[in-house]
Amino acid sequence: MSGYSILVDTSKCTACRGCQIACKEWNQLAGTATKNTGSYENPKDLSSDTYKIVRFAEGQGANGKAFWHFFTEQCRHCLSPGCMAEVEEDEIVVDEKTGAVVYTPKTKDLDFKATLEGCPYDIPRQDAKTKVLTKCTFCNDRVGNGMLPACVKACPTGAMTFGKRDEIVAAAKKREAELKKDFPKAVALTPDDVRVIYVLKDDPKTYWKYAAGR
């Protein structure tokens, strides 16, 4: 299949949060106020402001050992997007060269309810506002040009790779084997079904909740 995919290894992954802070500068997003819920995890939830957010997961694992788990939560970029099921015209858009699913101006007219239902992963939001539907856009604007999605280029240890769709699936299918050799419940999450593709070294379940879909 044509176009581009990401990479999310989630066990490289440091949660530094430069992708989110890369996102909301490139799409020019508003700050978000916070507060100290007990977590690093801040926000607590996407916002019409808020395209990527880094989840923090702490536990004990079946083995008795404690583990603490990120999880770098956007849009990914269904190659069947559910969340146009209430589409008519082209509200929601994917672009043939990308493969990037777009929400344009017109989501306004959507009903926002049945588009989040349509969504496995929980992403559209709504700016209350202009009513208008928002999510990550794939950063098309970036990748339509040359250039590297924003959260890939502010990564600092590699943990999310873009390119090609089948060599981005491909080397998500490596690194689960990789992976499963000391970790076996290591898993690549549907690469056949989305365009950002997350590699997990334990039970999606035990990431975030909608880390695997509802």
The other form holds:
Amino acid sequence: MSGYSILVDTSKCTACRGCQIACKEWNQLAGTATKNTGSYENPKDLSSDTYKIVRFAEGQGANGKAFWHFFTEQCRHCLSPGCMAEVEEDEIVVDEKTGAVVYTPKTKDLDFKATLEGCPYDIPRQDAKTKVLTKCTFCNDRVGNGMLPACVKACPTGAMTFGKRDEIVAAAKKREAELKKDFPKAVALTPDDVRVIYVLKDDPKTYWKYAAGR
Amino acid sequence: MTEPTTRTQAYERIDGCIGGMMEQIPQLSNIFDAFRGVLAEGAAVKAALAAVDFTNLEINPERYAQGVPLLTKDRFAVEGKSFQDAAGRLLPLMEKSFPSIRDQLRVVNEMIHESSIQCEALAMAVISGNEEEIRKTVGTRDVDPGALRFAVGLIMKPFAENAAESLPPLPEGMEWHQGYCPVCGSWPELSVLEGKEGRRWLRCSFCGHEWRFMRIQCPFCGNTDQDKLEVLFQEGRDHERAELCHECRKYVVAVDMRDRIEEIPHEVAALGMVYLDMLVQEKGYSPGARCPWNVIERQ
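Other form of same protein, the form predicted together with the partner chain, not the form predicted alone:
Below is the entire complex, every chain and molecule, led by the chain shown above.
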């Protein structure tokens, strides 16, 4: 399986949300009206104008210590995309060169509910007016022109890296092994199944309810 | 980036890269194609060379700090037989690629293979820019000095790059602030921005050594007035640019790798921007370093 992958090393993420803003900017997505909910997580969910958000999760770990986890959520670009179950023609396509799972304007004809249920990570959203389904594009327009995805370029701490799939998968597994020395629950999330591979220090559920899928 | 380990890998790395340039800018295919075989074969020649022994090299930190490069040009001398072997592989490719100077290249080939002593003297005369010695070596032969410099320069390149790569690491604390190469003193042919912070590196036009340099400074005249420094690029290829200095009217081509996915072999990156050489030279700027492909004659 060739193409590209993104490694998200959450142990290096400071939740600056530069990736979230870069995604909005590159994809020319409108700003979203927000309100203070007592969390920095803002807006509260993905939408047709928000392809990527940083989830904030706080609580008390099994060791009794407080944790504050950051999880920059986006489409995982699955190798076998569950969201494509309802596809009849080319409503959703996989770019052979990059591996990106791309939603076309024809997704307006898809059954949104079925598409959403097909995604283990609760990612697709629908534009209320046009009925077109939306999500992270893998910045396929940038990648196709030899440029890094906007979120990866914006990341100032090196939490997000982009590269050839086999190299990123190897890097994810290596990072998992490194983190395990200090964090026994550290895990690389299903690197053989998805292109956007998260490495976590703790139980995925403590980051986001769908971090490892439903 | 993994360094090529075999001649075949070295060849394919350059050959593939220039092939990519031909696909991206088909209008300049003839230029890329002309240099493709020579530069790829040059990389293969270099991959087969043994490291140069610099164990007796004396490094003087004070002189270095004052801007004196590590090596004088005579330290790049090449043993005649090795030079002849490389010429035997590269000159036939040049003859094929540059038909307008084919006859002259044949004469150069004859000169190089007449005697190894003459060949060593010729190489040294060309790399040290000793025009009198070049004229003496050429004698009555019908060779244009420009064609001679072109051919010998391309043959010499793998040896010079190999020598620079063979240098031992410098002692800590030795810094270089000049726009010319700290190894051989030649001007840069390429500027590279890389890393999240956009560090600027210059690449030597002779030995290929790369060194850090100020982001906002002309390497050629030292000008730091940002109002007199300009970046020119073509829409749609804004990672490739020409860095102009209005003070000395010189430029260097540059590649911004900050948001690029794939590495570009620095050896041939400047060739890929030959379209910028054309544009900028038309505006009256001259290249800070002459490369085989950036001396453009107007008709």
